[in-house]
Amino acid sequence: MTETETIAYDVVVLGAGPVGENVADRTRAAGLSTAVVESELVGGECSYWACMPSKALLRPVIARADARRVPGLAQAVQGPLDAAAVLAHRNDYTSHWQDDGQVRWLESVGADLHRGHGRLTGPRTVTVTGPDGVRRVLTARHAVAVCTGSRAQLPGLPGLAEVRPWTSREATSAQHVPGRLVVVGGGVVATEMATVWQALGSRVTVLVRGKGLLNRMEPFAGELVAEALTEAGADVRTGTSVESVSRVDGTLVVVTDRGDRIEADEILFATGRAPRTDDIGLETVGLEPGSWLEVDDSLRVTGTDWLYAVGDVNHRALLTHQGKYQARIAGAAIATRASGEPLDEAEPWGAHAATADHHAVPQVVFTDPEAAAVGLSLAEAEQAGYRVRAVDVELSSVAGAGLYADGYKGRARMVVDVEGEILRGVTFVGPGVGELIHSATVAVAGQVPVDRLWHAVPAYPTISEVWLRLLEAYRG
């Protein structure tokens, strides 16, 4: 290999996380030669520092919580979790941060992997600097797809770097249980990691700048999760900001805007995400480095005919499943355009339009209790100008909930567009509700009329009977 080599492809994918992998899978299936560029591990954030490790950590926590609510079993699971076993299980799920299996999968679809840092160096051109310093220039006949994801965003507190704060990466990959942990933030990462480390033995303090947790969901979601965290022993403080962070003789000291002084061993900042676009050469194609990339519904970057931005980088829905959904659409759009066929862009529900990003984004927060939602909250629907009505049901009213857990506590809400009598959003909070959300997603994405939902009969006795209670409440 020469010092600088030029290789031509039909498609170049920048980033080998789940999104980039799915774009490559679709373009290869269409017969397009495809290169994938990755500077870290093939499999990306989800496989090693997000979805997989976090859920591996959470699963024993939630299983124990559920078991403690089942008569005849509760007394057998009162002891502490085996933290070492939980962490070892998490290590197995991340393949010990080795990506051999993911590389084999990428090879199996026929994509070429180029390890190193990739940067755009002009239209349809990506230059990769490998670990050995060798540069390769990859050209794309049809498309370059930016699938570089996002990274944790830290606040601009003086001296923060010196205290070596945790971000989501450290929180999901830590090999020891801190005695005292401060969690800053009130979103998904903050609540899930507070749930994990409190259960594994940390004394957790959660500092939330806003009024409550999970503020992008219905208010009762954050209220029920905060109540459960408090009952588990965590100290949840709302309306509180961090003024300063320092280490004194190895002890981390946090001072809040209320003048509180909190001592801890570690601090996790879960205060937002930023796009990983600051050093990928956007300036060479007239775009702003470090910016989110605006796209159309086929995931093509606005103002270009060859550049796609898929997953977190376009800021439409920062969720792995939505990124993979976008990847399937982007791959199909790239393949169709490469063939010379026109996209059916007039069809809003077609194979080349990521409409779910607007109408039916599902999400599950794997806390205890779980919080799951799809579509719009009541406030969001009203702000969007829909004439809606919210219908709430306590999940304890459903026979299946009582069988699932003694003293089951939770709530369901559906937001109904009263003009079209279709669902604009659904939220469930309670143990095990994550498995309910796909039925709600089908109802919202399919715009199923309320009258038709009466004929989708839930099995008895399951928690899914909440659908009947919601429909009964709506009809009054």
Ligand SMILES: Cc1cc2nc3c(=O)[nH]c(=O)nc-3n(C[C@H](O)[C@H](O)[C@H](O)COP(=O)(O)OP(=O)(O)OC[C@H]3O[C@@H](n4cnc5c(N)ncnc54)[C@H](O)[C@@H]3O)c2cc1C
The other form holds:
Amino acid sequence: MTETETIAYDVVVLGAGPVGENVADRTRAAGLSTAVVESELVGGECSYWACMPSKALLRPVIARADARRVPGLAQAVQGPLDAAAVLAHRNDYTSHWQDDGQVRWLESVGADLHRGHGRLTGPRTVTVTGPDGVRRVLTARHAVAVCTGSRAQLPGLPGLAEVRPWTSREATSAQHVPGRLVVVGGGVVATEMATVWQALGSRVTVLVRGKGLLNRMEPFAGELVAEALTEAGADVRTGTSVESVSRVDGTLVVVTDRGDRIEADEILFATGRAPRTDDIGLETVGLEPGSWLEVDDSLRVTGTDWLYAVGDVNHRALLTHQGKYQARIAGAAIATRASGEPLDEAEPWGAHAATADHHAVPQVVFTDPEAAAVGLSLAEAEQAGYRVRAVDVELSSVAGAGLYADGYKGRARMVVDVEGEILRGVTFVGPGVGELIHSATVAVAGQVPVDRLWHAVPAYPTISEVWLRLLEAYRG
Ligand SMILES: Cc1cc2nc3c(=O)[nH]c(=O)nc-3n(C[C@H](O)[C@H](O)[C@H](O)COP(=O)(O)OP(=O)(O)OC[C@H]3O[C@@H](n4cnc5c(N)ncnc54)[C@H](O)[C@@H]3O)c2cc1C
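Swap state to the form predicted in complex with the ligand from the form predicted alone:
Complete assembly follows, chain above in first position.
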């Protein structure tokens, strides 16, 4: 290995996922010279093994399920999905795992791309080892932003590596439909991938350690999704964990702690995420390799004045939109500090404070039915010490829902802070509710008083009229 050159920049961004790209966009817009280091594909996990492929796979599944609930159309869509066409659509959506388009975008904003593995080698210094083994030292006058994301975390089962389990990467990029698939986990990745592969023709068994699915949301979200997965033919087993996995003549044999023996072709572990910080040189700046990086609201790593950690890697909210929100704030904070101006960190509206991370994170789970939530669940709000009241409404009581689907099934919950009369959280579960969640995000993030929400009149006949039902239920 040779050390060829040292290049000085204002900002060095480690990792070109959606978050690193957005930090670079902001620092370039502020006129700061910016290097971006990427060891795999520009666009990151989200573009190639997470959001984009999973949603490209799910869209036909959800569209068919929706169509099957519309009289006059249902009969026309009773057949199976064309799995080959769905997988081909997904391949197109991931640009066949080529990043040329995103590289061109990075060039268009004037950031320099350095391909290779980047490691901190001291304060304000990143050393990149290129694919050819050549090393480049990049120095950062103002900031280094670590945007290295997260990877799937596998449990420590003996012999697991030998059975070649699927992680989210294989589950989103597989080129064939396994005959039988075991999905381990009950979170977002597990439920979305169980939905996809069951609909594409696999016989899916879901093994969930806890009491139910989607346990970070209101309990009815997991209940409705589990019910629908079961109706679709999946076998959902709660209170069950994997004790051992082996491959016998190509067939996977999974044994659970309840003594069940399940044969399968593939097994997906959707059992959490780990930070990609184990090999980025954190030890050279006094931080713990392999740890999530703790940051303040300007996304600056605690105890430093030059190191930022943005996106999944700081563990605040492992979601692309939230990471990009942080990236806009971090980019602006870096630029403002570089200019010597004071930051605007005023609660809750400051331009340099990621306050929405604390109380207004929206998420959509693209299962059938969809589950969409923002802010706190009832249990979380109570735990946080708020005096709250939850009101629930069956979505079947809304005219727009009846029109959307015959026999529409879904529920909404609004968690109201009874002291401030503002919303702490909203959850919708039902077909088509994903597009509704931004109305709730505006109400929660904007701290809109309940009285004022009466004047935000939902159009008739849309599912959004659930807002009126929720307000009526709250007024009692
Ligand atoms: C199956 C699945 C589906 C998902 N669906 C959604 C969704 O629908 N909506 C949503 O909001 N979120 C979704 N997420 C979450 C979303 O993918 C992440 O929140 C998002 O990718 C985080 O972006 P990031 O830029 O922080 O990290 P990443 O996207 O992980 O990007 C990090 C980049 O850093 C690079 N890198 C790492 N280490 C180094 C190094 N040492 N040197 C150089 N480069 C390095 C990596 O190669 C990678 O390109 C999903 C996740 C999964 C697993």
